[in-house]
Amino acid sequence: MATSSIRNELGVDIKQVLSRMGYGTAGVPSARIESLVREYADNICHLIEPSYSHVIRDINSVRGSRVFIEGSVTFRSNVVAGLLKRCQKVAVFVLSTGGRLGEVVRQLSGDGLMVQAAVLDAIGSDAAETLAHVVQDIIAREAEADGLGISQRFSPGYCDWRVSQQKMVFRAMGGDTAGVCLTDGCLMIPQKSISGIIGIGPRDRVESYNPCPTCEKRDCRGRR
């Protein structure tokens, strides 16, 4: 689906920008770099081409590790099991910014411009990103019309699900991916996409799922 309509919502967040390109609470840019992510980021709407897909899926049973999906798709992770059994429903989703912010980062690269690149290139990451929690609250009004709610956002790659099983997503997603396109190692084209999963259920089952406990990844940023 394409969201032309949704291209002024992906405000930069300038903090989380910078941060992205190594400024932390310890860190101050220059003046120069400040300068550059607030002209790029004033003028991103013209580089960016938001479209996004979702699905909603039944959750036909969950044996161990493994979650068995409307459609043939299984889904193996500990992490993901953990929170489907909780569940009634998937949304599946991708969701990409296009692939000319992209072609811009290349050329920029190309031409030596390797400052410009890469503060336009932490832009598109917090552009995919908003857009992201845009395609999750559109999921959470559609949950809440049937009195449930949703869980945070889980992708391959997150904690102990295998960025092979983007597989089983894109399949989920019987042929509508938004325009993205899967590689043989399982990579996203353009490279400003997400793709991943919300359960659906009721509030205070899915609401409440931390899978931090459960899960060996120590050094995870997003560990709570």
The other form holds:
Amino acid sequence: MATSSIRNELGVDIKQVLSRMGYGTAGVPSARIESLVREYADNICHLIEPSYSHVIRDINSVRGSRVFIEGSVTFRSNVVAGLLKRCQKVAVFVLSTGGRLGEVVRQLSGDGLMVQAAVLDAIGSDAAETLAHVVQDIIAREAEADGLGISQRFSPGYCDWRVSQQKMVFRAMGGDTAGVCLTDGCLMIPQKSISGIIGIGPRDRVESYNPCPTCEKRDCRGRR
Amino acid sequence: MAEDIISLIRENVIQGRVTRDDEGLDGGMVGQPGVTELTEKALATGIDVRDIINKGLTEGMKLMGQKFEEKAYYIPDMLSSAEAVGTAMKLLEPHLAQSGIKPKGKVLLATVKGDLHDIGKNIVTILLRGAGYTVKDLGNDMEPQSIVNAVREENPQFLGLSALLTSTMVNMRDTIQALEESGLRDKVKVIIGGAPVSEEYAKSIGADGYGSDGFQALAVIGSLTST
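Take the protein just shown as the form predicted on its own and give its structure as the form predicted together with its partner chain.
Next comes the full complex, and the chain you just saw is listed first.
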């Protein structure tokens, strides 16, 4: 699905973009960097081609770290299994901001304009994250109609869920992957794309799920 | 006079000012000559190209690196400086040979098979060129055998491999194995970098070094150059 109305929802969060570029919450960007971010943020609309697709699948069973989903899909991860055994269904999604922005980033980078390339790349990442929030809200509304809640988003590469499991996420989509392709190395093309799952179940069981105690990545920046 | 120009080049590298139109890291510098104008002036004045590079550009980048390590400056600031150095090096390139300046070494850089991320690799390219190395960027999604062929043809001292995904970093190991199988492993030092890799991973796949960022990569290559 691709809509121009969604494009209008993808406002750029300047603070988030600066944070992605390494400034964190405390760093102060130079006047040049800040004005560059603002200039690109104001003019990025024509480079963003949002598309997304999601499906709701039944969870057949959870055994150990393996989750069996309808359509011969098996997710392997302790963290994902821990989440989905609390859920009744799972939403699987793929979304993308399109390939035009990436093309411009490559052109800038190839011309040696590294600052401009890095700024535009960070803005593209922010747009993809914002689109993920939009899709998450759509899934939340669908779950709410059934009196259910949703979990946080999980993507291959998070926690102990291997990037190679992208193949299973794409298989679960049943053919509609919003124009996003997967390479043999599990890289999504266009690059500013996100795939993943969201658990659907009773609010008190899914919304409170914290994966950190079951995850072995002790040095993870997102650890809670 | 010469020292003044070199000092200004150094300062403007730190400020990341390519031309007089740039406002600089601290702002308010529009209209003052940037690295481009200052390098042109240095050449016109007859300042030794060696001094422009060593005392101006390289020293400026070194100071930027220190500030970056101290977290006083950030990645975009470092990129601005690298951009300024890259522009100056293009202006100086025709003068290098006649000044008797030889490159410190030759480096091939590649993003490994299956991976298309190249911003990190491009940063390293600019930093190495600014530091006096000859760099050939092989591009992205490079098959191990294509990299082996390039090493055979170009005969570099260093090979830098980049990957951003855990699913593609394994192709660094495959590339090193392909170098071994072709009998070229001993001819080239291999340095790896990218978000998912580490010092431990570098050791485990038989790489000679690991750079956690552009400046680290430069430092590692520098230390391997002198061994």
